[in-house]
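First, one chain by itself in structure tokens, the form predicted alone.
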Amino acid sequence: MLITQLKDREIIESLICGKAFVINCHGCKEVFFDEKGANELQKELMEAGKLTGILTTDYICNPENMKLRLERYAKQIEEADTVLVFSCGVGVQTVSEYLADKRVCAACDTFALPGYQGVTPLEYDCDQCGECYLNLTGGICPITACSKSLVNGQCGGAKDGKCEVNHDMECGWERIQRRLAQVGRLDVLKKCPVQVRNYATYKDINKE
């Protein structure tokens, strides 16, 4: 089970380039998920003609569930400019792999909750740092792609496109600027200004 948290609503419009879709997972993230808040911004998203379609299902880390809904829902997703992801960070890294020739971005930050996780049936990760930054990244995760967990770029120690540390690892820095590139966003990379990690939001969270 995972927390998820809303993003402020300044940043969420902020993401959103022409149109958008979006994508609700009502899976774990229910705990700590400000179910309302979602709801009317999205409603009042859509009377504004902001977006193309809204689909909600349970845990779109599912795959093959994953895949038949993205189909049904083709059309309106092909019309939209950005595809807008209300769930954890596993679950933007899901769509983010079907949809990757859209931008892809995150509604939500994913802090940690201490105990037993579940499992996913995908092999992607996410570590729960508070502070997503799929959207910065083309939506693969720089802190479970890469194993130095880097956030300004790779350190430069790959060979032929593996990873120093493990050699059976694909850098996942360059797995980034791949997407980035194939979406047209490879830009980002020079505008974004520098990341620094705010290793406090997952004692801010267990706090509470």
The other form holds:
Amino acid sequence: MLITQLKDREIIESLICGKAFVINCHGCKEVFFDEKGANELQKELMEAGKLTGILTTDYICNPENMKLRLERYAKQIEEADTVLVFSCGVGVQTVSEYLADKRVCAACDTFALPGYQGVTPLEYDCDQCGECYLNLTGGICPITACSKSLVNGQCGGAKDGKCEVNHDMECGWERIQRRLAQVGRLDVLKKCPVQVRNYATYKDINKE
Amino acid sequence: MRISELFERGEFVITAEVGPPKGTNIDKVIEEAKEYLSGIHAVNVTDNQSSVMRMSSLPVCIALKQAGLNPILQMTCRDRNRMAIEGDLLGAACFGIDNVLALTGDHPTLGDHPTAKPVFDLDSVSLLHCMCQLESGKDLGGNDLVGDFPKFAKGAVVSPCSDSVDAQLAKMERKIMAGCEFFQTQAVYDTDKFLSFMEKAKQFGKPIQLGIVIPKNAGMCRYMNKNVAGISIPDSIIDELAADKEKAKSGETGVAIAARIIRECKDAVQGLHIMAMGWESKVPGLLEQAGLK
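Got the form predicted alone; any chance of the form predicted together with the partner chain too?
All chains and molecules follow, beginning with the one already shown.
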């Protein structure tokens, strides 16, 4: 089971650069998602003229399925400067890979809960860390794509672009660097404050 | 003494490093440091270098300090979480250890405890940030420190001959943003590559120490080329070492090569960092040949 919790409203609004296209994933039944909260927010954003369209679908983590769904919205996506994805981290990564030259942002943080984890393909991984970094890293997860889960940039261990731990694995931070350059967002890394991870769980955060 | 003050005075800062023993006797490392490294500005003490377990850096730093040398505490994020790191930093400050080199650290799978838990709660950038926090009287939990606050010369490393130089420069910028005051580089052999890196890095305005590992023989160079990140040793250097095995073994060739690299690069940098790797006794001769003594 997992929880995709909406990021704070101010954060979501700050993610929208120009106009945004929204993708909601209502795929796995194992995911707890605040549909009501998301709908209200999106309605307001739409009324304020900040959105080019909204697609609510399922299993965007399946690349083939996602492509078919997105193709029908090509025009609205093209009109948008930002694609805002309301899903778990896997969904966001699948969309960022497909729309690699677009600014794709995560509107949710994904927390783990015990139990069945839903149906997700293996090439994109979400650690359900509860503090989604995908907005700082061009939609490539530094927690799962970096052997040390580093959140402030590349270590000195990459050789020929490969990770020091696994020579068959591309250095996650090289991929991030390339992706950010591709979408013209290298300044994100320069501007974002020093990241110190928060290891508190959903339970820790929500105990009152 | 904080080496950041030496850089501020415009001194060409020379440091070298020693490795703690895999055991409880530190006489040898302290004696060697006293004999060969007392003429330089400071001595780094490595922290489970290459993920090989040894005595901690901090006690060796304290012993060096007591022996009249100026230690630089190397601190990696591989083995301790933020609380242990903060505790060690306060302990270091308490004993007058005020130079710290912040490193992320190699992954445990590379060393002699491959089944150990990799910590990486912090990384080099957040460790630098952590030191700034402590200097301002707060810990990373946001709690107040009691009594005097520490003050460190905060350093970090950069890999100038890395094949991902853009990612390295980006990380360097983040380190500076987090409070880094000086840099030591990974070993340099390819001076053209290094000097073109320095052209890009000088915009940051932070002192950079040229990293030198004295090449011991052709086999070591080939091994490093194949296995060590950020190292590219040109064939000409390998051929030079292979040409006369006796001269390589005695260190004559390696010291001559290292001295040449230093002479070619010293005008572009603000200091020198020598990783002697057991050849500490060759440091004074190297400095002489490089025209730094």
